[in-house]
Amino acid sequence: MTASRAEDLSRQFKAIADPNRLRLISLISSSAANEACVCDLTEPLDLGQPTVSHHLKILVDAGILHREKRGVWAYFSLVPGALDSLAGVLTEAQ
């Protein structure tokens, strides 16, 4: 594994290590359209919009979520294969 790849993976694992971020990933992946508006994520987490937006930005910056702006709202979806890639690293034969 290259140093660059290890750095990218470290950033992704750090991003999902937070309980609220894990819950966000779960909420988004289990939604009907596999996407969610930030406005729909504050209540289930019992967090304010700025806090939820902060966690979502970290997940987007780590390459785990995709952000799409629609009007005044932002919608988030999982980047295809992002979690599979992380799981693959953990199960690779050494």
Contents of the next structure:
There are 2 protein chains.
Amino acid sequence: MTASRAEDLSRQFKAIADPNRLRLISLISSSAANEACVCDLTEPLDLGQPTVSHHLKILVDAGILHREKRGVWAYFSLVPGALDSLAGVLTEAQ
Amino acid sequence: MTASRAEDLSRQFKAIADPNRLRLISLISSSAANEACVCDLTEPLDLGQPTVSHHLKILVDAGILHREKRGVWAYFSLVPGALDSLAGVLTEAQ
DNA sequence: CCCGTGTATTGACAACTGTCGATATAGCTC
DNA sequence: GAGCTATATCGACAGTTGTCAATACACGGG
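Switching conditions: you have the form predicted on its own, so give me the form predicted in complex with another copy of the chain.
To see the whole picture, the full complex is given below, headed by that same chain.
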């Protein structure tokens, strides 16, 4: 594996390598329309709104979540195939 | 997902969320007998021996690598199924 | 045009992480 | 046991990360 490929992959793994971000992914994927807004996510995680917004931005920047603004609300959903692609890296390694 | 489950998973993802550790995994899995010693790994990564030993310890503590000492050499190999188990978490999430 | 509300950004701070040099430990060979 | 070699541990340091309070921005309703 080249160094730059390893850098790219580590950026994505770093994005999900945080307990609160793993819970965000879990909450979003298991919610009604497979999407959730920030206000739905602060309470179950017991974190402040800026902190949740920060974590969501990291996941969006990593290409794992999609952000769609409708009116005042920002709805977050999983990018189809993003997690599968990361999973593939792990299964191919062994 | 419970908070403690998320903590456990994040510990494993943190272990692989580093470019040099991803390369270590790649190097070990693609080497001859699916194992390698520290001395084989320092040169391709261009890191010092203490640093490589440190990264390997993190992977062993996370249950991803197995360490077997034979004489003066320490041979590292993938723990069967460890990466598959992590991959499963990602595919099930979506 | 305000006001209220949902979200994003900024600045600050403690905690953690990756790296290195120096040193310690373990095991082989003579 | 002495010396050599492979590996592990320690101490230190810069850089990064997660969190919060404060603030800014964006949008809809009156």
